[in-house]
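In the form predicted on its own, a lone chain appears below as structure tokens.
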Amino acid sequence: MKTKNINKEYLQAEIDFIHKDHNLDASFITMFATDERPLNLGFKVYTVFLFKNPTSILTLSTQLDQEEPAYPAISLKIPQANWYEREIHDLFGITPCGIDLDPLVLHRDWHRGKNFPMRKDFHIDTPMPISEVPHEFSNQPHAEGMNQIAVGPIHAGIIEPGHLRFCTIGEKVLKFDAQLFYTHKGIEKMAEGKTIDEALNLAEHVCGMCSYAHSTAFCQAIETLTQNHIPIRASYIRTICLELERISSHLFDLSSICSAGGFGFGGIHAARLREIIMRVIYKITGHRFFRGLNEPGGLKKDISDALLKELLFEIKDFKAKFKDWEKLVMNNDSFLDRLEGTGALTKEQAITLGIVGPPARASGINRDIRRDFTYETYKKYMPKITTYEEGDALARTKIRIDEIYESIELLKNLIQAVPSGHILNRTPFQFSEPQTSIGIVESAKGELIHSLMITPENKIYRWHVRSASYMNWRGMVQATMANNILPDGPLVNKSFNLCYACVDR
């Protein structure tokens, strides 16, 4: 990872050059701020790009004034940076100049002014009174014949809170928006001053759907910092676990899509198949969500060869069951009719919004970090990447089905090739000043990124998590308004099936 210091006056020009020069083949992947006043370095904003040819990461570091931190907003050049900059303003009091700074993470009832929770002088236990300010969706139109329909923030199902607001004329959706961050956990603040092991435990609990992907990205950031090459056996087992988590997550999504599309029978059977995978995961790792397995430098515990052989048998048996489910679902014309053309997101829209993962590939973006920024044993066992052009709910469904089959093939090859050997390399930290590093993993929902700043005492100074769902929520909002009717809203939602927990980190 290369870091380049950029004066704030030249930040937009530098980003404009990187983003528009197609010869560089660069993608904006994340952005975060730090409060480095205790280090006498003021505030800083870090803007991160991924280059494909050759594969590398470039971080632009911009130092800001301590008293009135501000810089020219980069979302004027890169629209997908909008949420990042609004979040930075909410949590740090840093002003990206030139854009609308509607509250994002901190809702309108938060007392503003000097209360910026990610600043170092804001204590995590500070009690904050809540002001009596009603929430309004300021961008929702009002006129005769229009209806506003609120969904949430408390939902009937066992899901986290999110306020979804439809504006309709009859059944046609005219406008749709979402307000999230109702249960923001403050994990990044909680991590400050924690040891690596303590922070790893937090990383595993960012989200239940992709907990292993989160812990792997966290470990990768540490391993990159220490230039630690994990043992080959550990790398194989990590990749196996990542693919099992992908299958489990995709089956949950497919079950949700079926239920939202009125095909409950297919949804129940997808949930049954997922339970098979979850029990396999528990049998081989001791935890249904892979927690307590990863460690910087490898793994905390091994998986026996006997259990790996059992996993191989289970996966082969599972493939036949999944094929039966696919026939059941993909031959149901009334269900497919609900999916086809619903919630279409064009490739151009997906690129502008920075969409990642299955929704991006369903809209024709041929991008997958397992191939484009390869890690673990994906270098040897490269997955086949499928894309579709339609960008609708049907394409997002087919992407997940294709990827489950690909994961099954990857697992069969990996399990049969797992080498013997140890599973952990410990590399000591030896730094004289804080160091930054980044870990990137292609989770089931798309690429997620962990950015870390570690002190010489091996403590967390700053940790930033950017999940796939964080990038894709605006895509779901855009797709919901794509010539849909109100009953299509839940189906579009579930075809993205985004995670609240990954956003409310």
The other form holds:
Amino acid sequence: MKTKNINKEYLQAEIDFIHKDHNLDASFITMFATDERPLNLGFKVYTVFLFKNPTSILTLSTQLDQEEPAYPAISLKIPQANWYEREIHDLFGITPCGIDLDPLVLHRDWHRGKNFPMRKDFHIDTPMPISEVPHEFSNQPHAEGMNQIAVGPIHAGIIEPGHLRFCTIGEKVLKFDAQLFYTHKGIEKMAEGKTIDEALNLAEHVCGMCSYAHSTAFCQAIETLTQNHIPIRASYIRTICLELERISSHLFDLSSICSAGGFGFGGIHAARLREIIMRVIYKITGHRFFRGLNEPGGLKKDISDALLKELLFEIKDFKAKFKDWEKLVMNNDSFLDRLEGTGALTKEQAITLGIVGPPARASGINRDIRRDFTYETYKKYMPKITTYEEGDALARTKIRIDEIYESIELLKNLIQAVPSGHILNRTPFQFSEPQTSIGIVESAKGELIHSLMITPENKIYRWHVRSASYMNWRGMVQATMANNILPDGPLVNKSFNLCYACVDR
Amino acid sequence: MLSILKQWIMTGNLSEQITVNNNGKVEAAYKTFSRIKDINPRTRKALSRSLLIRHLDTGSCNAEEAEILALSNPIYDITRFGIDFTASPRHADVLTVSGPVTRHLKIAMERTYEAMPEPKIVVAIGDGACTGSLYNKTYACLGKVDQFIPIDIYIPGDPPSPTQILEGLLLCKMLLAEKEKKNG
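For comparison with the form predicted on its own, produce the structure of the form predicted in complex with the partner chain.
Every component of the complex follows; first up is the chain already shown.
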């Protein structure tokens, strides 16, 4: 990872240059701010790019003024940076000049303009008064014949909280917007000053559906920093667990898509298949959500060869069952008709919004961190990446089915090749000044990025999590507005199946 | 249509036996069609009732939601016990809460509680709701649920398994019968 200091006047031009130059093949992956005033460095904004050829990460760090931090907004050049900049404005009070700064992370009843929770001088449990302020979306049209339909924050189904607002004319959706960050707990602030082990525990609890991907990304950030190459056996087992998590998460999504598409039988059977996988996970790791398995430098506990053999058997058995399910669902014409053309997201829109993961691949973007920035044992066992051009709910369903088959094949090869050996390399920290590091993992929902800043005393100074759903939410909003009717709303939502917990943190 | 029928016949009934822990002793093991044997009449009457649940996420890490959703799959098949999820708190007997209360959801949680008809039963699912778990108090996270609304049953776990949740919900039926008796 290279870090380059850059003056705030040149930031916009530099980013524009990197982003537009096709020879560099760079993609903007994350952006975060730090309050380094206690270190006498003022505020800093970090912008991170991933280069494909050759594979490398470039971090641009920009130092800002201590008193009134401001810089020219980069979302004028890269539209996908909009949420990051609004988040930075909410939490740090740093002003990106030139864009509309609607509140994002902190809701409207927060006393804006003086309380910035991520600043170091804001005490963690400062009580803030709670008052009720009606949610008004500034960009919702009001006219005769238009209906505003509010959904949430407490939904009818068993899903996480979020406020959705449809603006319809008759049945047609004219405008759609979402207010998220209801489950914002300030996990990033909680981690500050904690040891690495304590923060790892928090990382596992950011999100339940992709908790292993979160802990792996966190560990990778630390391993990159200490240049610790984890033992080969640990690396194999991590890859196996990541793929198992992908299968379980995709089955959850497929089950939701079937239920939302009115095909309950398929949904129930996908849920049954998921329970089979969850029990396999419980059997081999001792926890249904892989918690307490990862550790920086390897694994906390080993998975015995006998269990791996059993896993291989179970996976083969599972493949046959999954094939039956696929045949059942993919031959159901009324269901396929429901999915086809629903919530289409074009490739241009997906690129502009920076969509990642399965929805991106369904819209024709050939992007997968397992191949582009390979980690663990994916270098040796490269997955085949499939893409679809349509970008509709059907393409997003198909891509998940393909990825489950691909994961099964990967698992079969991996389990047979797991070498024997130890599982943990501990490397001590020896740094004289704070270090920043980045860990990237392709979780089931897309690329997941953990950015860490660690003090020489091995304490967390700043931790930033950017989950895949953080990028895909705007894609979902865009896809709902793409010539759909109101009953398509839930189906489009489920075909993206985004987490709220790891967006809100 | 035929393929659906084939799948239905080939898969068969997968529902699993659940044991009910009543007053400290495992009283009954009953299978698919809720055939309850060797169980005292009062418990039997309480268990034979239906129960409607409204779930509320007050800031959990969505693992609890995944486990509650797993209850509706054919392996746990919660509807065979007469338990079902409802869309509105106004129809609900039980409010299940997961996750530490966040600042942004405090008002929504209190309103949901007020909207429920009497007698109300509140179940805290997961460590987050029961104790606050490892989430410290912050500007946005207010901690465990029973600071704000009274809780009848705690189901701790990180997250609790579907079986544990189901056991807790069966206990709710007995509690509901007791509460109704008290209220006359």
